[in-house]
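For reference, the chain that follows is the form predicted alone, supplied as structure tokens.
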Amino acid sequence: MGTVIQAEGLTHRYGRHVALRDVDLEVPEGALYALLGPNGAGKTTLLKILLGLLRPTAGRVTLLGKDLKRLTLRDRASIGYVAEDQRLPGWMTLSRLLAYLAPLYPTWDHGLASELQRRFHLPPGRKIRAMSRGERMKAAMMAALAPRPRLLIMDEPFTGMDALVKDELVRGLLELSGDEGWSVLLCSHDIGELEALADWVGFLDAGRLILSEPMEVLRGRFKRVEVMMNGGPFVALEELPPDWLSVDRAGKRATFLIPDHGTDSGQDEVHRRFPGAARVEVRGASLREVFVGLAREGLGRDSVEEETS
């Protein structure tokens, strides 16, 4: 499998602030890749560099098999972009917008545009400024998909949408990307939607890419544990192994994530450390639980770095 995005040693500074730190990223061809990270992790900076809107301080980027600096207009026309704050000309109707865009893209598919308009229930004669936010995002996605892009980059496309509109966009994106074999890089805080959409996931924290792997591999790396004590002493949570994440205690109940090494050793360790437990439940961790655990670990590490710097 080839790669549609490859970044090597990518670093970007805003003055003294380092937004990206030596990022190596590969997005496989045909993947729906979810990029996660807390606010300020560097996600938007990374996307802007990939789109050519920012120049990195160091490192190099290859898109669609070409150095970013050598992309032609035709190459760029095969990259779609949809963003939360994307602006469309409010005075245009949808039909006029599509008529304006079509000649700019050699691969524009009028049949696909019509199918998307029908699927998204968009009125062709309504001016864009009269559309709801959900309708404007559908129009933006429609304009990005009609040229049949080889690569689609999306930055927080689901923010503030109601559940029905979000479901329409997710189903449309899933079906089309699967049918067409498009590659998608999607950045969103809506982790529930990403878990249903993505087959690859990357986690960016404090400008560093700390993991990048198939979704099924990530799901298999952690187990969620819930321990219910039956009286007796409760082990001090600060004494638990450092690779146990998201450790929380509420009364007699403790919850946390443990690494899954494919053996019973982790669960045996839980029973050893909680000998008086009335109940121990272990299950696979969700993407949200893994995200929270990794984010908390990053926040703790950052605070230690600040204290020691």
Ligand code: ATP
Second form
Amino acid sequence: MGTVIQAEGLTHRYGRHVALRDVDLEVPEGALYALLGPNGAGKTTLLKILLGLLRPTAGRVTLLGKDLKRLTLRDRASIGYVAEDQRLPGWMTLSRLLAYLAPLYPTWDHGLASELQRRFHLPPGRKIRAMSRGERMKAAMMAALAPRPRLLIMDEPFTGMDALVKDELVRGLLELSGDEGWSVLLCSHDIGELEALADWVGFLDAGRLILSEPMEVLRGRFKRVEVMMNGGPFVALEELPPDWLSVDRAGKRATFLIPDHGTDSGQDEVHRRFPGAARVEVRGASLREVFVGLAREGLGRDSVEEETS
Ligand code: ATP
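What does the same protein look like in the form predicted in complex with the named molecule, given that the last one was the form predicted alone?
Full assembly next; the chain just shown is listed first.
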């Protein structure tokens, strides 16, 4: 299988602020790739570089097999973009917008446009400026999907959408990407939706891509442990192994993530560290738990970097 996005050594500075640091990213063809990261991690900056809206300070990007700088208008037309802050002409009605866009795209699919309009319950005669935030996002999504893009890039696409529409959208995207082999790169803070949708995950932290792998691999990397103590002395949490993440304590209950090496060694270590435990529960970690664990780890690392710099 090919690669739809390949970035090498991507760095971006806004003045003195380094928003991306030496990022190497590969998105396989057909992947639904979720880019995660805390506020300010550099996600939007990365997407804007891919879309040619920002020029990187350093690095190289290949999109759909071509150097970013050599993409033709036709290549660009096969890349769809949906963003939270996307501007649409407010004075146009939805029908007018679609009629305006359709001739610009050789692959525009009128049937798909009608189908999406029906699914999203969008009134065709309403001016875009009179639409709610969620409706405007849906209109932007329709405009991006109707040309059947080979690559769809979405920045916070679920903003303002109600739970029902989000669910429909996720199912629709899964169906379409399965049928058409589309590739999708999206970033969102809506981790629940991403967990249902994505099959690849990348994690940006302070401009560095610290992880990029299939969702299945990431899910198998950590176990979530809950320990209930029976009274007696509590283990000093700061003495626990440094690769245990999200260590928390509330009363007699301690929770944390441990790396899963596919053996019992992690759980044995838990029992060794908490000999007086009344109960130890271990299960696979959710994407949200992994996200929070890695993000908190990043915050700790940043403060150490600041202290030592
Ligand atoms: P969020 O999840 O909050 O949307 P993000 O991961 O998309 O964040 P970016 O918008 O890419 O983050 O911003 C990365 C960093 O670059 C942030 O620290 C931000 O303050 C900074 N930044 C973004 N745009 C500019 C700009 N035009 N000038 C200066 N700094 C900027």
